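In structure tokens, one chain follows: the form predicted alone.
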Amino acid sequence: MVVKVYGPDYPSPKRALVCLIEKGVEFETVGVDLFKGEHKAPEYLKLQPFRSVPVVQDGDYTLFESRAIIRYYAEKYKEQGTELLGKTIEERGLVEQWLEVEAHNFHPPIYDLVLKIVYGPFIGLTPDPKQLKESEDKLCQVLDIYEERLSKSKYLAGDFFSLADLSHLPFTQYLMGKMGKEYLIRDRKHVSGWWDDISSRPSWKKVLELWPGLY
């Protein structure tokens, strides 16, 4: 059966699609209007109990949370398309490192960011600039440190296109668009190459042209 993958409009989502669409694998997209609450309608939270986007759902099976589906897939597929887990068990190993440092230190202040800057206004909320502030400085901390290891692999995992890498194109782009804030990539030569790299890929320009959300 067709993998179904709902809310492609938003950030998130646009990860389980991007893997898809390297791995080879056919999907179709489901709308989620989170501005009007459909992610709050019984029928949904059946499917995704915390209210948020993505879900993937694939014959009987579901799963949600972003980069639990795209590990699932790159998993799954591993013999077809892109290789996004690494050939051996130490670039495996790289790739989830690099994979929990998107999450845990890279996503916590972009969110903040793009929450506050892109989505605010449409929910009535006026960006405080301290915490604007705050949440840019601790973003820099974390692009100086990928400065720093971009200056040594063409990618974070190493020297192949990751899932490590493809975790941050929904995000990232955002910087590059409709926040203004491209300067905190230019600034830094190794970074602002790597997001040339991996943003050029087909499978990316792919996702922007068919779901353009608010970039």
Given for the second form:
Protein chains: 2
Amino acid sequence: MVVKVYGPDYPSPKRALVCLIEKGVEFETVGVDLFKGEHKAPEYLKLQPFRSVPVVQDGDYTLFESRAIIRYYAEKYKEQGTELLGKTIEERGLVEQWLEVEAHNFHPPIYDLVLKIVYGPFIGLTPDPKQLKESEDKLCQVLDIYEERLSKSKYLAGDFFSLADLSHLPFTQYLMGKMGKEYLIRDRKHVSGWWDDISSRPSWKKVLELWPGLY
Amino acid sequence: MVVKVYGPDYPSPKRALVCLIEKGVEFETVGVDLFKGEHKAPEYLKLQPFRSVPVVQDGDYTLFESRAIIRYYAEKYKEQGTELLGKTIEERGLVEQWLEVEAHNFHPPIYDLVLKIVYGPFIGLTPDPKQLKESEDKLCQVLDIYEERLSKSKYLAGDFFSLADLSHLPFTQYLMGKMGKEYLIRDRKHVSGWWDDISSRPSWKKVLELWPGLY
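So the form predicted alone is up there; where is the form predicted in complex with another copy of the chain?
Okay, now the whole complex, with that chain kicking things off.
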């Protein structure tokens, strides 16, 4: 049974897509048009009651929340494709730590910027410059800590690529495109090198080629 | 080497404490007074650069982010104490899904309510009734989905207690105390039964007895 991934055009589902490619797992995608409200349709809510993407269906197993999905496939196919959870329980602990940092420190300010700047024009939202500045300042504080961390290890959880790095791909990509906020990455030597490394992986290039979204 | 847990008086570190008790792991605690700014002291920032609690030190291994810590100990002591990750990879996937729901859907509105109502008076913060109402409405939407879920399975990830349930203990406890928002739980039959079940575990009672905090 081929894995079905819902919502490939949006950033969070891209975590699942890039993970499945890294693990060499075959999948197909199912479009969900958020602008048309397809995530609020009764059939969709049976799969994902919180009205968000992605969902995966794998035979009769259904899973939502992108960071849960990537953990599941990294574990299920541990012996196949790229190792994404580290080799020891201690390494996995650090992968979990930086995945949580991504979710709780990095994600809220970058999500706010992306929502307002990239998606705002499509949903009739005019950003307040003061709020944008606040989010950018918060993101800078997080990136300063990343800069320090990445001066000591090649990737966030250590000297190995992991889910913690992968999870940053979909939203960081916006900064590098039409948003014109590349400087947030380029002004930080180690963050910049890390971004070049992780974003040049064939898995991520393939995701961008197949589902360019609004980058 | 006994595990050291920093910040036991605050809610997020209590995730680590209740998990360690469930797993039968010996630990000691180190006070961190956030009101005195001890989380901004240079020595503390070496352990936790994002200025938050908890941190654990386990010999020369240091880990922060409460939901990373509980995953680490649940995995490290898989064969000891309560099984908290499910028995199969599919069960663990669902534990991860509901842990993510706790972090991204449940936590933001309840954190906002607790910060403003419980901690507000100590930090000179006067809550805006409109914002409180918004957070409470968001929390209600999440609890309505929990009610539906818990009408079909005894716990969030299935018919077994897991990290997904445990992770809800520290913040939900506030609703049941001085906040006077018990009705958010009691008005929902299955959520109410679930809360009685998980909050009556000896591990959680011990945490409340030893570190009552501001409940």
